[in-house]
Every structure is written in structure tokens, then in C-alpha cells.
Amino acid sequence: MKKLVFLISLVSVVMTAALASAAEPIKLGYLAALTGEYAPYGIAEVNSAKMFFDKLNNAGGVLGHPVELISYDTKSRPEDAVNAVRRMIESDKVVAVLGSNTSSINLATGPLVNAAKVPQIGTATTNPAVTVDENGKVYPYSFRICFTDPYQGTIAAEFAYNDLGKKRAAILWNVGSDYAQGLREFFIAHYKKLGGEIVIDEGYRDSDVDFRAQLALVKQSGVDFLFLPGLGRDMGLIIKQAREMGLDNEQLKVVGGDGYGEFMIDIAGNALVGTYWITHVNYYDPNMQPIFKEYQEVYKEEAKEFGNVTLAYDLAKWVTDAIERAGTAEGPAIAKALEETKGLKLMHFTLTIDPTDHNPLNKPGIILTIGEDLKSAFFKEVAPK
């Protein structure tokens, strides 16, 4: 009798182990900005992995776990951004980082999650030196579900250059954005490359709101055609003011990278009208509307940073596949999952990883237009050649 109770109760604290174990969470971090003026991007792809994350949580988890997110505040700082992917790995034990969207803040991390072995995939961080070293050696805990600059600024170029037949360019880029250094160099190089001529190339920095000086001199030089490659309130504001200047869409059409927000809207009205944008997601793809209505239905409120929302669903649905794949939450098999990636269905395309780079492999451009109405309408797809 002795030895049932005993085995009895060996049986009851194995089952409550094995309960209790598999009630343990699995830890992921987001690495966003929540405040400031890139907040509208951030908060949109904190809601949507939340979203996501929520919903599988409510199917039963992943490998019997469910996934807490644990997210933070970069303040679009890199030195923020260091330190909260530090408390990540060090006191809240995160097998995974989701994001940041930006580059700057991925470079900066880059060689923390690296040295850690705990993998980072940010969304829309285009820099090729985010998962790449000078050499182009593969960083092995570094991915990313965007398309890169090279690929954005050949875009950029071939349409001002063979859809619009705007053959001399002004850029207008910040100094200080690893992001737009990157994205303007790779656009001087094709455009130039297809006969193209750069008149105006002006630099600002980050605190600037007043770009008149800088737009006398695209006025004065007669230039008809503006790159843009930089990131929302900066765009805006730079639209806005050459408007204000006399510089419609007529004298001076507008072409941007991804860096376009929905806010922008809030900041330049009307003199949005007409402009293009570079980006990742086709907001009119029916496809993309189930994520959208869902937004609404949770949030109370429109999915307007679209592309933010797209790519942070995404994101979210790939590393748990991965985790799926790996068959546990431990840093060095999700990387290896995520780098062997292969046909994998997303909401705005099918994703394949090229194991040298980590990029994704044959990721579409979508260009949109800015209408009458200030929504962003699709314009075209560009395909990888």
C-alpha cells in the first residue's frame, strides 16, 4: 500500500512537472519605437505581432507553449535599442528579437544578438550591412523580411528614369540615417548608370523641420524631378514646404522609398497628392484584407501604417514557423530554421531565405500612388529580375 501511495504521488509530481513546464511561456522580443515620431510605425507592429500572437495563443500556443511578447521602446535611438535588446537576453531570457524597422537600430544590435546566439529579424531594415559584414559574410543570427536598398534604389531609379523620363534628379536626404545614406547611394548609382544626371544632392539632419534653403536651390536649378529617401515626418514636412514654394506636382514630381507613413498624410495634406512611394505590401491585394479587418475588429481603429502591420503579422507567423520547425525555443535552432526557410506562405508573399544573406529571395517592390482623395492607390509591381 506504501509503495502505490508512493508511486501514486511520484506520478503526481511528474504530471505537474510536465504541466508546469508546459505552461512555461516562450519569450520573444519587439524592438520598436513607441514614442516620438516614429512611433505610428512601431506601435503599428506592436499591435499586429500582438494581434497575431494572441490568436495563436488562443489555438493552443506553439509546441504546447504559449508566446509571451515582451516589447520595448527603442525611442528610435540606437543606444536605447542597445540596451533594451541587453535586459531581453539578459533578464527576460528571449529566444527570439522581432524588429526594429529601421536599420540603424539593427546595426546597433547587430553584434549583441549575434554574440548571444539569439536571433533578430527586423521587418523593413533595407541596409544590406544589417545582415551582411564588409565582406558580405552572412551574420548568423541577423535575418530580415524586407527587400534591401540596392533593390529599392534600382527601383526608384528605373521609374524616374523610364516611367516618369525625368533624366536630372535632386535628392534631399538625412545625414544622420544609415537608412538614407544607404538608399540615396544605391539610387545615385543606377540612375547614373542609365544616363541619369544628380544636379541637387543636399543632405539635413535629424532635428531639422525647415527645408526652404534646401529647396531654393531644387527651384533654382529647374530640376523637375525629387528623391526622397527618407523616413515620415522628414518627407512631409520637405512635400509641404516645396508646395508651399510654388513647386506643384507638375514642376516637381515626388518619388520616395518605404520609409512613407500614413501619418505623413497628417502632416502634408494635399501636397501629397500625385507623389509615388516605394514598398513592401500592396495594400488592395485581397489577399491583405483579412489582417486589415482584423486590425479594425481588435484596435477599434484602421490599420493606417498598412505595411507596418503587414510586415509585423508576418514576421510574427515566420518565427513561429520556424519555432515549429526547430522543434524548440532555443536561439541557434531558430536561426537555423529561419535561414532554411523554404515556400512559406505569408499574407503578402510566398517567403524563401537566401542562406548567404539572409535576404528573402525574389521579393517584389510595390509602387504606390497618392490620389485626389489622400489614399495611397497601387500603382505597379516591380519583380526581382
Contents of the next structure:
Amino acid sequence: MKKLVFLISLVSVVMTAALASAAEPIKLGYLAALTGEYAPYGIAEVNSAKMFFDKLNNAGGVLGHPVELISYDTKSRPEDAVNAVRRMIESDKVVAVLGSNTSSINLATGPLVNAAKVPQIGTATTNPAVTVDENGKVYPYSFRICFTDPYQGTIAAEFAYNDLGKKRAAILWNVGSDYAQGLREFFIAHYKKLGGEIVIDEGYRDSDVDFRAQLALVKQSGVDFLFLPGLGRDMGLIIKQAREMGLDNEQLKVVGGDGYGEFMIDIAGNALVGTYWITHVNYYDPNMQPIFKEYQEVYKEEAKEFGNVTLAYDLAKWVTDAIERAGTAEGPAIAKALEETKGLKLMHFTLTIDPTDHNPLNKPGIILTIGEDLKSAFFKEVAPK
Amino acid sequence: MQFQILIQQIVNGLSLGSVYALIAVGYSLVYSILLFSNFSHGGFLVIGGYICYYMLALENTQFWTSFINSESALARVFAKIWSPGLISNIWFASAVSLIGAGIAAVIVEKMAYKPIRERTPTTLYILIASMGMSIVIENLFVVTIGGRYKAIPPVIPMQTVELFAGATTSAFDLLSLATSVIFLAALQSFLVKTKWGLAIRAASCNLKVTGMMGVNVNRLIAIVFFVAGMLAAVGGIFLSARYTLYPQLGGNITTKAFVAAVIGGLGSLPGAVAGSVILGLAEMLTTGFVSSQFRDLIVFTLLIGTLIIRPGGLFGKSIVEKI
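Compare with the form predicted on its own: the form predicted in complex with the partner chain:
Once more the chain from above appears, this time first in line as the rest of the complex follows.
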């Protein structure tokens, strides 16, 4: 019996050694909502990252190893995300977690990745608490590739107050979302500082689809500006219902945050014409066209959620660069390389990381507007002050 | 000012309540016969919505063109009744959707519930099967069609209609209210005027005795599920036109319809309608005069309050074995 055990362990040791010598893949996790209401964003991200790594592997991989991307579905639920990340770290042994695009998710998985010393980089996790604790101290293994909500809230408030000339505002927001809550707070703070007044501030729940009761209050109050710090479906339905209630674009200008998704045009159609959205990516930037074209060729469908496609692609590029600079595929070394990123030329901007809060430095915000042709159009770029 | 909000929220509440009513009545109808809450009811609604969506989208597809041009017997029969624009006609699409959802409901009953109800008199098992069924249907759509939002083409008019006292509604709301009333009235006359209606009313008093009196119970149950599926599809078409179509649509809104059915008294059709209107009004008025954040708190307090004071709901008949 003892001999048998010895023999088996010997065989397994030999086999592991043999496998390791044949360029073992570097494993990266991708965390995204692949089913459920926010799947359109998540699927676009995983597809885009996969497209990047497939190309990379064909060209020889990184540090001589191919990259294996392992994606898990969060179903947009923090509890599922925690399980997924645990599985990535403990059984898949990933060296970094890419995604998710939701602050609530990365807030939940933060303690886990920091304890395991595996860096996690969010694509659109704009809530500041994702990377720093309440005392402003940075979590060593939490990163983001996007701007933050205070910054986004500032852009929105200034755009509404100065560019649109709206001094009174209404806000409808999802009370169950960390993202919405944060963005709303930062918007209100800056808008008030500018001299604006918040007249209506109403909440709704995650599963809500009918917003007419809240919109009736907006209509009643006569406020002609609405700020939406929500996600695609809610915002699409709110705008659609507002227009149905007779609040046209003249009576109610709408500005929303980066929860904007192109699928909102399917939901709300004409109702969206004339609305403004603060996002990360300028779709019409010539630098980005190759990614969208490639995406179309690989997946036989348009890169509709172009913001997510670009963020995920650039994230994949950034992580690859960090692994290369680290010279080894180990969590702590990768985290250090991520932190030291300086002047890295990505597709949609040039990335330098602020080591004190793990935010990209001076990342520009893009304001989109929806035209008569039901396409999003570049409106202006807002450079940070 | 306050008066105007009041009128506006009442109008909104009635229109929301009328859609809840279509779904709640389906719940109550099944409950009245089999004494269990059919949680897969939301699935029928989504099936109805998707059939309508694909019917509307079908006419311009390759599949349709090649089908019509093929020489198969079915295509020849179809070509006789087909005229350009027929398939994408909302009335035709809705009719197919209603029948499709009705058939789906009958199939679900035959596959999942019939084997259970033939083996055990305890309705708890069917209730659990129906919860499972609702998840199965939702996920079937997730894996086959995907989670993306589908918007029904704007075939239903949405213009704003001015009412008195400055309140507004949309043509869509008026249409959905009218449709609900028509379908509920049709159901009522089906139950009162026809032989099968009589059998259903008898079965809601006592299914076993009805069977002993010579009524084919399996067929009766199939008819009840078919009708419930059709009503769900009507709700599904309106809901997906208003809130867009996605696999989880059923779950979100049917919880509300279920609450409405319980407030009204499960098993009672007038109760389901009354409960839906009360719920719709309560939701809208809470948001209008208290705060949107208190809405669910107040709605569910209303539910618990009703159950404490009248455990059978407002129009409920008996309180035994309600699950």
C-alpha cells in the first residue's frame, strides 16, 4: 500500500513538472455580469478582453507564456461576485482579476483580493471607496482604469449649471446602488457650491420599472433639468416615461452619468434625442476605430457598448504591460507594476496612475449627446482642472 | 397644486393597477381551482411578450421569405391567408402571442403539475414545482435568446392625452385600461354564460365533487391554464411595450400582481381586480405624497395589515390552506 502511494505521488510530481515546462499559461480572471439585466455591458467587456488576449497569444503571449482568461458571471450580485472571486483565487489561481464594471461588486470583493494579494482592476468602478478606505488610505491591490464619481459629479454639475444654464435640478436615483448614491452625493455637493438648488430628490428600487409617480412630482415642480446617476435600463425607462408624460426635451433637459449604454436607444428610442451623457470614451475618436472594426469582425456584431469594449480592451493592454514590466506573473509584483504605470499609451488615453489613490491621473471626461438620427454623438471633452 | 398631483397620481395608479389586474386575475383563476399560487405565471407573461416581439420582427427576416417561397404544404396553406403586412400587424401578432402563451401554460401544467397533483393531494408540492418552473422559463430565455433588452416596435400609440385639471395620460394607458376591461369582462361572461364556465365555477367550490359529477377534470384544468396563459400574455404585451422585454420582466412585476391578488383575496376574481387597483393607487399616492423610498414599505405593510385583519383578503372565501 505504502509503495503504491509513493508510486502515485512520484508519477504526479513528474507529471506536474512536465506540464510546467510546457509554457504554462498565465491565468487572469474576468469578473462581469454575463446574465441578468446588466449583461449587455459585461458580455461586451469579456468579448473585448478575450479578443485582445487571443491576439496576444497568437503573437507569443507575455513573458513567453500564453494568457488564459477565465470569466465568471456575477449576475450583478455582490454575493455571487464574492464566490466567483474566491473560486478564481483559490482553485483557478489567477494572478490578477480584471473587472468588474460595477462599484458595488468591487467594494464587496475588495477585502478578498487584498487579503490574497491578487490585484483587481475595475473598468467602470467609479465610486472612490473602491480603491481607498474612509481615511483616504489606498488599498494596495485595488485599481481602476476609469475616472471617479466625485470627478464625474463635478463635470455633470458644471455642465448643467454653466453650459446648460440650469439653476434648479431634479434627481431620480436607485437607492440600492452604491454607484448611484455616490454619484448623486458628489453631484449635489458641487451643484450647491455653484449656487444651484436641488428641488426634487426621489429614489427608486432596483427592480422598479415604473417611474411615473416620481416623474409626476418633477413635472409638478416645474423643474426643467433632470440628473440621472443610474444604470442603462432605469434611465432609459425614466426618460421614455417622462416624454410620454409630455415632458419633452425643451421642458426637461436630461444629463446622466457613465451608466449610459447604447442599448438604451433600443429601450427609449426617440425619447433620448437631446439628452447628454458623461462617459469615458469618444466613439468617434479615430484611434479607437480599429478596435471596433476588429470586434465587428470577430464577433459578427457591432461593438454597441463601445465604452465597455474600449475600457476592457485597454485594461487587458494595461495588465499585459504590467506583467511584462514586473517580469513575473505574481500578484504583488503585478500590483507594484500597475501602481508604477507612467505615460502608458492606451487606445483611449495615456495612462499614468496616481500611487496615492490608484486612480488614473488627469483622465478626460467625454460628454455625448443623442442626435436626431438616434446615434450618440461626441459633444465635448472636459479636461480636468 | 396638491389637488393636481392627486388627480395625476390617481390616473397613473389606475393605469398601473389595470395591468396588475390582468396578471392577478390569472393567478386567482388558477388558485380558485387548484388551491395553489402558480409562481410560473410570470413566465407565461414573458413567453407572450417574446412571441409578440418575434412575430413583429419576423416578416422582414430571411427565414420568413424562404418559408413562404418554399413549396411545403404548410407554406401553401399559409400563403392563402397571408397578405403583406399581416405578420407584422400588431393584432395578428398579439393573437398568435395569446394563443402561444395559452398553449405554453397548458404544456407546463401537463408536464410539471399534473404528475404531482395526480400523486398527492398536498398543494405545497405543486407550489414548489411552480417556483422551479418560473426559474426554468426565465433561464431558458437567458440561454437561448440572451439577456439583452428587446423593444417592441412602436406599434402602439404613445401620444400624451390631456385630461381634466392638468393631469395627463398617454394613449397607451387608455388602450391598456380599455383592453384590461374588455378581457376581464370577456372572462366574466365566459365564466357565467358558458357550460365550461359553469364547470369552472363549480370546480372552484369543490374540484373533487365536480369530477364526480362527470366533468372531465383534466380538460377543465387545461382550459383554466389556457385562459390564465392568455391573460398573462395580454399583460406581457403591454408590459413589454412599456418597460421593454427581458427574461426577468415576469419576476419583477408578478410579485406585485401576487400581492394584489392576496390583498383582494386569492381565488376571487373581483378581489384580484380590486386588489390590483388598490395596490396601483397605493404605490402612486405614496410616491406622490410621502416619498418614493417609502413606497414598498407602505405597500407591504398594507399587505400584512390586510392579512392580519382579514386573513382571506378583502373578497376571500375561506382561510384554510392558503399558501
